[in-house]
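Coming up is one lone chain in structure tokens, specifically the form predicted alone.
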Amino acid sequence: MRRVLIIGATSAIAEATARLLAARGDSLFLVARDADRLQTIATDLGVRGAVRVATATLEVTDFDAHAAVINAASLALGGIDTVLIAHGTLSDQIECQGSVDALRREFVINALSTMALLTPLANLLEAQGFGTLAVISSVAGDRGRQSNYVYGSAKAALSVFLGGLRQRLAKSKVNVLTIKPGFVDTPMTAAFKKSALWAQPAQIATGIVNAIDRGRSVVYLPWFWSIIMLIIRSIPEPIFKRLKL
């Protein structure tokens, strides 16, 4: 049995992997923004054989917030084996062009303030000699695209930091995983044009899951995306300038 907290655990993702976890009797504490939908997901996940679930809300921009309901998740599963960050926001690359505000705003929510809570939750991790680090990062942060850089850069910046934390606390037997998912059709998502390149967030969740497992460094989910990155990566630039991506 894992004690896992997952972060942004309202995220369609997210709530997809807990299911996985609690069918398999894990114990889970969730945090997210919406106390009501985390309750009726929380009920939910219990009815499916989670052992022990527990909840708390968090604005992940209150950095001052962070340790207390890190600690509030240690007491409530008696300490942390596993650790999910799934929150995010798909940025407006319009309007992050012309705003400086909403280019900050983007990168405070899907870079620094997971790195700031990974600070003490590496240490915690550290400290103990053991557990897994799992966070949602993605393939636009491979590389630098005209329609999403704002959120690309943001993930790229996330990923790099990813590198650098599972380097260091591999001597501590801390599993870091870095999680790129492609195109997801999750409610953040309703409004594109879907296609056959398109996942549901199951089929991500049955990914995380087996990558926590597995120990994976970095996975590309579905795995295809693996392919299609390495492609877009080895584009010379002088041909990168004039595609529309």
Contents of the next structure:
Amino acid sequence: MRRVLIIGATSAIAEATARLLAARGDSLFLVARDADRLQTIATDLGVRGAVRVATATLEVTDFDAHAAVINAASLALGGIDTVLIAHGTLSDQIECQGSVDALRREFVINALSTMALLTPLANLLEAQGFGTLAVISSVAGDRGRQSNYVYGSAKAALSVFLGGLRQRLAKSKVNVLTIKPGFVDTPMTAAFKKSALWAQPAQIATGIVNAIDRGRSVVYLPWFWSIIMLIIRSIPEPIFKRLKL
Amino acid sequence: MPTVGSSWGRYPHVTQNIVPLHWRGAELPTPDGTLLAYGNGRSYGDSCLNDAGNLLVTRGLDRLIAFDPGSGILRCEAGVLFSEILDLVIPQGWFLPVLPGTKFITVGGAIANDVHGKNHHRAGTFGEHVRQFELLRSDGSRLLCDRTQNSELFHASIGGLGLTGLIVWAEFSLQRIAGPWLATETLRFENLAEFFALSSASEKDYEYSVAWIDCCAPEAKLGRGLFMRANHAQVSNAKRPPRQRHLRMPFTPPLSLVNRASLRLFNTLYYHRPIAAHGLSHYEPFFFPLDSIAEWNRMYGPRGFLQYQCLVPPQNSAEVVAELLRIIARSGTGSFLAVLKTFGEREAAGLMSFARTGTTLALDFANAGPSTFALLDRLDAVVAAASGSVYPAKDARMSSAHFRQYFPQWEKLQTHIDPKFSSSFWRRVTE
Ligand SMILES: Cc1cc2nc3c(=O)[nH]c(=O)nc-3n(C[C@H](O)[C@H](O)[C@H](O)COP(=O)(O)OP(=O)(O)OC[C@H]3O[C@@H](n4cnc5c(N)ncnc54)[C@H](O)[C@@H]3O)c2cc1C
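Take the protein just shown as the form predicted alone and give its structure as the form predicted in complex with its partner chain.
Following is the full complex, with the preceding chain placed first.
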């Protein structure tokens, strides 16, 4: 019976993960922007067996609102064991190439807001001496590619931040889990053509729950992305430059 | 998972714009062209397809809304699968009131085709158990439909082939069970007379009944098969069988694996297989014998296959079914599993419901081109002459003349159709 805070709870991966947690009787606190969608999901999780589900709305870019939401979650759940941070946008690379505003917005959402949330949360878990911070980064953060390097570099920053945090919190028995999904078939990617590499949110969710339970540090989901990214990372720049990735 | 936007028979191939839905509170999308809801594509033909139009893919509407474990009333979004419902409610002592031969169908699809199962004589169709649903129409209105409010739309949408608008969520009643076990009996019969005798003898004491027919049997053995009947077992804690092995057809073979020789061999072996007269069966292999091989529909090769499911009225069921079997046996085609079942005397739940009193025969045919279509037309001639009908959920080819004869109430449905909604099937049989 865990007490889980989920930020970005209306994303497809977070929702699928919450269903697995609800079915095993965890208590959940769901945070996202849209109150109606949150309610839709909270009701569903209740029917699926969640012991307790509470919700709060939050615009993650409203940094001043973070503390109140974390407090509300801690109060409602009677403490926090596990945090899953799953919010994010799939940046429009072309737009970001032409607009510094867009570039900044994408970094605020995909990197800074998450780091900001992790700052008080890390301190909270460090002080209590247990818990898990599970954060969705991306394989896109492993190497800059012309097709999405703005999104990729925001996720790269996040991955490095998580690496440092993991080292810092290890001695407090707090685990930091970096989750790197590959292509996932979600509303965010509805417009994409799907190949065999695409995974369903439910598959990713199972991987996330397993990784949390086993105290893993970094997981690629599905696992084969660790091999794909190993190859992509090891291509020398002179060759990489000429690829169309 | 089959490709979104194709149907189970993998025929016909069409081009359509895929519009995934995710939130039940959202407005109906308004792309150019006609709209059609698409559940999980378990219809065989083109009733779930919309060539040159838009498909509203409902699988993202997969949330539960309310479940009362005391009364067994469940309310959920229309894209929830029967398999998901079973996983949720069986541990709490409940079961779906009607189950077709696959559990991978959505609630919306179950209503729009008003599906039937092996307990039609006891429970009727799924539509009988639906209490209410919300219908989202292209003018933006959300209509709560039940037996008193918007009751005409309620009855038109049950079996309404998805044409009356988008069913957003539905509420229906479940049935109580002690556990996931069935007490089953399997009996061999040598001809159709024996089948009908077994069928009527079983109606009173057995909740579920269905028969498999050897569709390759020679004239002298015409109509032989195996009769299966079952009741929910009163045990709740029998040992779970080893989990069904999950196999998958990994790719589509270049040619159909289903041919005269493999069919005859399978049918003969199946008929003569050793059977235990009585047994305790987990519900899955009993209800969904085909679900254990994912994407088995690929075995028919790239041209896909056609299912033919017809209903013949009770008065002359025996002669008509015999005639159909004779035509099929002579053709040397037909399927591994030819299913024969009698429907009980129940009032149809929907305006266009397929399941009515009579006998239904269902079987698959590899698509071998014009010869297959000609064969099915010959079957239609027999069914039409007998005042029977053919199941739109399984159809990809019936003529519009036959459709209108099978479902004279189609004109009434037309008055309830949402002006923006249409399907490949509907255009084919009405235009
Ligand atoms: C192996 C197998 C065995 C089967 N056995 C049986 C059986 O025993 N008895 C039986 O009756 N059927 C049987 N079927 C057929 C199947 O049950 C029906 O075709 C069912 O309707 C498929 O549901 P679906 O969710 O896949 O819907 P789809 O096939 O995707 O769509 C079916 C229809 O429902 C409409 N629809 C879907 N969702 C909505 C919605 N939200 N709002 C409005 N309309 C909607 C579509 O427009 C379409 O007209 C079987 C199919 C298979 C593959």
